[in-house]
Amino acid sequence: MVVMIKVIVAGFKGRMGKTTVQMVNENQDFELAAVYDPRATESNLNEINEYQALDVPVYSELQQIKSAGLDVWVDFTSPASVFANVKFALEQRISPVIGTTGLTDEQVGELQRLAKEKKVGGLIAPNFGISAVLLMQFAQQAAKYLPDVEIIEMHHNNKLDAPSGTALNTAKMIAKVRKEKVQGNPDEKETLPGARGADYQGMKIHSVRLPGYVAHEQVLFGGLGEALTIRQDSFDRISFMSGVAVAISKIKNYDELFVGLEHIL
């Protein structure tokens, strides 16, 4: 007999919540146990007209949720609430799974630690698809041989935080290869404040909002007489649900709080 793996989903009325609820539902090895989102104002999903054939309780307090019997918490929620979800969670036993950026440095370093206090595996990852994966491998991988990078990120005119957790993930990434260095003119003046983006350890990083996208970024090196470009684009969070799916599969099998989905794959 194949035991389902019972899934949570935090932030089910947002877009990514949407379409995981959408992928647990129709994964025949895992069970949409429950849903959660303080915005909900219903008691079970079958009251919302796209989800009455599903039989599922919805909640809108941390403290509401009946803990017991759940295996994976999945969060696409907002940078404001996924701190104090992801520790309800590990506090609970309940592996997270997050998809929500904004977590700081110091907030990650002590949901790890909890993690390893309660055993409890999990994975918070910047970006689930795998191009975006092999994008930041990549480009870490380059900078080896080009220091001198940039990081254009380009998402859609909802996201909350920017830069985006991926692009971050990335400037990380080259920082563990590369050292940190001024680039460009060093008397240079912004006429305009903010023309040349954040500041990463020396790289710097643009954000760009629109409608019509959803997740892209491009990461540009330069060298002399040289130069390279590595981009990745998600049109349609679709493209997620792939990644999503392997952590929930397999995030049991840990006992403590990865950051990247490379660490599972």
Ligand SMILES: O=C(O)C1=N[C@H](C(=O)O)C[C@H](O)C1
Second form
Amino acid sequence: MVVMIKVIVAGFKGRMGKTTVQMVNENQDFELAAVYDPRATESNLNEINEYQALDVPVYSELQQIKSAGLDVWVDFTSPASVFANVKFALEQRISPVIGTTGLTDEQVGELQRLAKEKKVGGLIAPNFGISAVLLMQFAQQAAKYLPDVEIIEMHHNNKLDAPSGTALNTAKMIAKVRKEKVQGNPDEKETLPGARGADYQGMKIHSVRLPGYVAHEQVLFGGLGEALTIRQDSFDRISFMSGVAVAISKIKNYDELFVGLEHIL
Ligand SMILES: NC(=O)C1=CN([C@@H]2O[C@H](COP(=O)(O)OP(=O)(O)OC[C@H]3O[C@@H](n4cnc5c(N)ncnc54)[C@H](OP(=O)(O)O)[C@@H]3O)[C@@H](O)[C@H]2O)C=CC1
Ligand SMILES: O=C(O)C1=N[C@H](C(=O)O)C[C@H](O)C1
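Would you mind generating the form predicted together with this ligand now that we have the form predicted alone?
Below: every chain and molecule of the assembly, starting with the one above.
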């Protein structure tokens, strides 16, 4: 008998949540066992027009989830809610697969300690798209030779957090291989505040928000008489789904919480 992985999708009404519900439902190895949103008024997905054929419980309170026998908690919610959701999942020994951005370093540390204590596998992926995972790795490699770098991330205009989780993670990965340095003219002055962007250990990060965009990033390196630009584009949220599927399939095999899809590929 094939045992399917029982998945709950938190944030199921959102842009990523909807795409994930469809992917999980269509994957023969996964069972869409529940969905969660504290503001949901439905008790079953079949009450929603587009999901009439699906008999899946909708939970709006964490207490309802305790006895649901779930394997994996996929979280695409909001920076304000992800920590409490993931803490709950780990306490219930449900493996979290987290796409939501905005967790602080302290929160990540606390969740990693809890995962170890509970011996539960989990993943925080700043980006589930393979093009973004590769961009971050290539950028880290390039920064060893070209340490002057600026990051431009471009997203749809409904995004809540800035900079994007991917841009911040790119900067953190680069910071591991280069010394902190001041870039640009040490005497430069912003005549319009914010003109030089945000600063992460001397790296400038610029956030663009425009309708029509989905998720895009450029990492620009400058050297003596030369430059390198690395760019990735997610034109559609489907680009994140193969990464989410891999994470759901594998995450139960681990007993710690990783940051970065590359750790389980
Ligand atoms: N790692 C990756 O590859 C990717 C990550 N993301 C990240 O995923 C997150 C979600 O993005 P997106 O789908 O565009 O955002 P949306 O705003 O479209 O969706 C978020 C959903 O979560 C719901 N929600 C809010 N609070 C809770 C809660 N406590 N529990 C469950 N659900 C809740 C919201 O409901 P309501 O509107 O009622 O508040 C909303 O339906 C963001 O942090 C984004 O950066 C996005 C794309 C890819
Ligand atoms: O909000 C989004 O859309 C995205 N969020 C993630 C991020 O902040 O990096 C991943 C991707 O860029 C899409």
